[in-house]
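Just the one chain here, laid out as structure tokens, in the form predicted alone.
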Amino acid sequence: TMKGSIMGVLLVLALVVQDRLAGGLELKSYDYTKYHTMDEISAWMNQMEMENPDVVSSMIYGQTYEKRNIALLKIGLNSTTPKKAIWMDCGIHAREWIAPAFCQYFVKEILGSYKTDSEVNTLLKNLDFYITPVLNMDGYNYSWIDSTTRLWRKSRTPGTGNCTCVGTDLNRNFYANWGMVGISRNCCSEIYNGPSALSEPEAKAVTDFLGMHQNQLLCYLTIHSYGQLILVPYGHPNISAPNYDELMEVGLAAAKAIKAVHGKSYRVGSSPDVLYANSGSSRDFARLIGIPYSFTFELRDEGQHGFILPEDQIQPTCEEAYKGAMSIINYVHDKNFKSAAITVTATLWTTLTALWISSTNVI
């Protein structure tokens, strides 16, 4: 009967609906333009995989001192063959709440064009991207619960011994010139790098990841803010990447494709040159253990709202650094890849003319 095919339709509506709410989705499209808390976050990585499951799978590969899981989205066409990667982490600190919104802005845009847009498309094919939204989810969280927590910088690990304080500057807590320059041993302070390198979770959790697949990474991007910076290795005023120059270069034309989308300048340099001397950085960590293109993305503005960005500048701060990103990325990818297919192609004209010329003297 009709109305017997009407309460099917309806029960049928009903079961999906239930089905899109257990997955924690909204039947609303997500907002790119707002800032999310750490829920919304996870079930939108979770909604991402959902809705694109030929290109993308989610990997936990570690968990936070308050036992949230350490997620991250791989995003790369099938390959019957081993592929290169990109890594890509936001949210290493806490209240640079601009950060996630790029990781997250970033992911759209490569799934909303690599189908139509052939240069994408390629990318995804010969590389896979490892990408974090959030790597302190812990202090991202706190920073969410009230305007008096809304700075914390840190991870949530209680202090040791007789300190009261908590947190430790994950990016001040990786194995690269650890303890050396930019830290303080005082526990109370933004910049702890605590008791001990990889003393923290979420860091171990990074650094054990990029070991497993350190032939594999020919890119790492770490995503910050602000003060409208490219950094590149070391933080160590003494030490420089043997490859610095060529990070440099990269690092220019990253910010040149920046400043073509809304005129925003970012500067170029290693973090002592245009920033201050740190130690025991993520991208200090990626660079030494033969990471070769690694840098640091410190996104908008340069201090007039500093931390607490207004919303309204997420979309054009977003278009502007996915500009840059893609710069390096192209980059390194066609470094990597024509010049093998040159190489290829070189040495396939080489064997071609060899064997020509050797069946012409058989003659």
Second form
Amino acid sequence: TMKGSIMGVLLVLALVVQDRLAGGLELKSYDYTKYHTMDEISAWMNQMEMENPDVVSSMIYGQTYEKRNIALLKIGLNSTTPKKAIWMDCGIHAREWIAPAFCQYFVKEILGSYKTDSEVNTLLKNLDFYITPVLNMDGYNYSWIDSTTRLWRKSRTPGTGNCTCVGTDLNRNFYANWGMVGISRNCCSEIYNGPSALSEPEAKAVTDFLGMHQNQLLCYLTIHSYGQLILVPYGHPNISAPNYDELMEVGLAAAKAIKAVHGKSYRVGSSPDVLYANSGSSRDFARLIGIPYSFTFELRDEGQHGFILPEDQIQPTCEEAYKGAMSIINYVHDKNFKSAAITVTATLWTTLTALWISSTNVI
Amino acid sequence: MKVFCSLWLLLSLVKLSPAPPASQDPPFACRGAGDPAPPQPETPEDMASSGDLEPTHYPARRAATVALHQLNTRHGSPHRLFALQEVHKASAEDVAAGGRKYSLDFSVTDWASGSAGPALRCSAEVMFPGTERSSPDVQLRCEALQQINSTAQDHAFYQKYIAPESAVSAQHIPDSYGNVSEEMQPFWRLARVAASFIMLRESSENTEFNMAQVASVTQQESSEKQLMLEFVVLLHDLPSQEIVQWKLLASWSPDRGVRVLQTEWQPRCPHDTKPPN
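Since we've got the form predicted alone here, give me the form predicted together with its partner chain too.
Next comes the full complex, and the chain you just saw is listed first.
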């Protein structure tokens, strides 16, 4: 009847409105295909925590030079047993806007799929993900001021001594062969490695966190642009990680997974081989303290747009990088957890078989 | 009083637009920011020994990028620009007076027609002379490439902007989000082609240049039936991560292609600019 259908429509409307209100003030969903300001990203992090309280918590683990709280999202299912962990950071270099965009996309993907996708569910069950969407918050914020600041790279600490220039390259500032190669002692240089190792609070914050969690951490992923590369340690041409062969295998598998998405080629190798020698990088530090699987991702493109990657490439770049990251994460997970699962299953079958045999004997 | 006010207003307007700097020393705050020499990392890397090179490693990549710049200077246009697709084979040998010659087999794609475009196979010899500050020499051959092959789009573009009233002027292409309007796409490609002359000239085994952004394009009065464009381009060098700014004057027509008439390195002081309070 007419009355019935009107009631039906009103009921549906009421439910929709209630659902919207229950979801909070955000009636517009977050646009992962656009670049976001530092404030928007911070607000988004709060939203992720509020909307997913059983799997997401935030941790503040340091302060930038300009006194911003450096925060990460810890994502994982609660467990009674201690868990292993994966680290991901984006935005060490301010102008590489596609990197923070990817961290946000990655969070969205795992939160959106862990309830329905058994593979992701298993990952969140066995692992915690520590994800820092923007590490160099000061620099990132600065790159948003106007067109003349867009290509800023470094931190925003003022120069020391009689240096009139600002900023240290955070990815040359870590305690990993600091100052040995691929740096500049000119404080105006884009690869100035700082007055001393760990002079930068952002690098210190990561160092302290990794140190505290080094027994937990299986994998360290740091996201940059551009170049379409997967880099393995170390940045010094004469030093090789003990598991270099395995790292190359894992990296090449990730590049294959990336290529399957949109056909983009990512080259794989140590930095001195495929890009340039460098020292003091976060990836090298992570490997040096014993985190076995440590990789740098350099996302799109190969120089046509460089740092200023058009927004219409955010989605495809994130899709392929997600597959690449997941390839590595799944490998790391399976290496540490599959064997345990097999042992449990084998034990179960052995017990059942033994019970059956003994029961038949009794009969 | 009225006259005084309007005069004062006029004078204040004049003050607001600074005169373009004649060639001068970098501002005081920029001193120590580096000289016009091309950016070089302080610890130049050991070069690979002669012989076959790994195609995915940087020495072959950098040499191929130099060859690519040469290709774009010769065959780039408002609607044609090449990008490196893959290096297939590479080798290097030491040559006279400390120089080094690379032999390359690589593919490029015509980037303006989208990444779905067919790949062109090229071979090149790139010779980096042993002396500092000397430009590399490139011998290049690509399949199916005529000398000047202008498209209908190039001709239409030319007709539109060679008109005497045309006075194109724009800044920051792309904008911070990577957007380039339809109208500005050909100008951006022309800037990239013109920038290739500089990138080619400034290249060494220790550099790898790309164009990061067009800071500005200002159309000048056409001369000898050539479009005259003044560009300020921002180049990015991968090994040093520096952004290098160049002002240049380029001409283009479908018949003559791109020529670069003047170049001027411009000092940049991003490092010590403080955010407005």
